[in-house]
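To begin, one chain is listed below as structure tokens, in the form predicted on its own.
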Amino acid sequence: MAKLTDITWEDFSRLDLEAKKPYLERTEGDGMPYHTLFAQQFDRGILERLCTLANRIRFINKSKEGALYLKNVLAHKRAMLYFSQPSSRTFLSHLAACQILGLTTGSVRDAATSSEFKGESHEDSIRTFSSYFDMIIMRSPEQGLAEKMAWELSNSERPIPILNAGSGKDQHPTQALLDIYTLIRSFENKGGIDGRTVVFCGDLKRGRTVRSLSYLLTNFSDVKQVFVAPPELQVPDDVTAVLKAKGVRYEISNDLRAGVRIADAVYMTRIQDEWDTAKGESAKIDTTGFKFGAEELALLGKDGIIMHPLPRRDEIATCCDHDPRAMYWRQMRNGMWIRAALIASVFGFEQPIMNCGY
């Protein structure tokens, strides 16, 4: 079993993601992650196990007795929510997931309120948190920071799991989990995800949710991915390189309506102008043809769905909100359940929950 204590940070950082995966699994060797850092850690078997566990947790939680049982599952554990990048949904979803399982939580939501404001390094902050907590759920604008902190903690006297809740522009693995969970639930009585067409639209260049979900979709058979965006915001080459290597069908397009006509799922995203390198850079891009409204809704198949990681601006018109095909509000709630399933699995409580009497 590969361990992060067996490899230097320099050597680990040079590995490709597939080669990193064995270093991040639980010692039980069942494929479940100990550190959750990137979407490529999850194969189809693990995804289906997590979705099954999420369904089980949400069923148990329906009764008072079941909810009280769940609150005792991890009542002996504490989780630190370390969010140095603004967030509402991701923060609250992880917080709610912890509460369902009974974890006590602490939080830092602004580096200005932590000792980093005084010049403390990320490494020292993380080591401090590990003194008080049993898991760190972290979100950062700094690419690769979650990986570095996972290596640091695994090589400390108190190794605890890191859960990446968003890292720079590269990865957002738990958002991808809730997106897959939403797709599975949406199509569970309609033939599943295999053979579907998923259309991504918006800022595909800087949208880490698109990148992570695109990777996860490669675990399913014959799923076509269509990327619709202005040229300046089109999906980057490293994503399409993965799709080519895996033999996945994909299409690059600037025609949203054409994509909607063939879509089983339309995944809309906002313009990520917080990553602009110059003031007003994104505002100069013409995005008028990349918005979903009443006319696009009329083109979507009766079994099609609309998704969005949120927050939105004007890329989905509010007239779509009450259509049964609009899944973005359910998508948010799904995040709470799948994140609870992941946290329970990290601590080894998958089978106790699956086998309990509720």
Given for the second form:
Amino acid sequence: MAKLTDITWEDFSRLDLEAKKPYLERTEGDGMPYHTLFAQQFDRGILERLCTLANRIRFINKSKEGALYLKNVLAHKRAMLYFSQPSSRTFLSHLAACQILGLTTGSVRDAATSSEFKGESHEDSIRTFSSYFDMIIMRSPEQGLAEKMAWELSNSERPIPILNAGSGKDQHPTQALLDIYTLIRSFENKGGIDGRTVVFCGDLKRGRTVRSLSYLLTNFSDVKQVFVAPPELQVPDDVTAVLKAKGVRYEISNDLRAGVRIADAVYMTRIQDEWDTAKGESAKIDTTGFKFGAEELALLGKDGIIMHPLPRRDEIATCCDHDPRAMYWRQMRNGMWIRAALIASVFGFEQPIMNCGY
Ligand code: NCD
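Switch over from the form predicted on its own to the form predicted together with ligand NCD, please.
Below is the entire complex, every chain and molecule, led by the chain shown above.
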């Protein structure tokens, strides 16, 4: 069995993401993650299992008896939410997911309030959290940090799972899970995700949600991906290299309206100017053609949907908010259910919940 205790950090960090996957599983071969670090850990079978479990949790939670059953499932566990980067939805939805399953939580939301401010290393901070908690849900501006911490923890006396809630410009696996869950639900009685066209628009260069979702979509058959952005913010080569290697159809474009006409889903993103290397760098880019408003809405098919990981600025006009095709609010709530499904699975409670009498 591939174990993180049998490989040095140097050797592990050199593997490509798909080769890292078996080292991160709960039980080798089952596919369900123990540490959740990147989208490459999820194949179609696991995605479908998680979405089924999320639907089940959602249903059980409707009655008081069911909700009380769920609250007992992980009542013996504690989770630490360690967010050293701004977050509203990802923090709150993980917190709510923990509450649904009865986990007690603690949180650090600002490195300035933790001992890191006194010069403590990330490694020491994480080891500290693992003394008190049974899982760490972490968001960090540092690419690769969650991975390093997962290796460190697995090689410590108190190995506990890490869940990556956003790592730098790199990956945001649980956002991609909720995006897939939203797509699956939206096209549930309409033939599913296979064969669909997904149009990504906005800052595709620095948006980590795009990289993670683009990968997850490769698990489905014949999904076309269209990347609409100003040239300065176009999707990075590592994303298109994956698509080429997997034979996925994709298109690079700067024409949002042309994209909307053929889209089953339009995935809007905001300009990620917190990553600017020079002051005002993003403000110089002409983004006028990359916003979704009433005219784009009129071009969208009747079964098409509009998605956004949120927060939004002006890339989706508020006049779209009440259209039934605006999926971003439901997408946000879907995040809570799919995260609950993931956390329950990490602790081995997929089958007990699936088979419970509620
Ligand atoms: C995204 C993120 O943090 O990457 N937000 C989120 O988690 N819902 C997208 C963004 O910040 O633009």
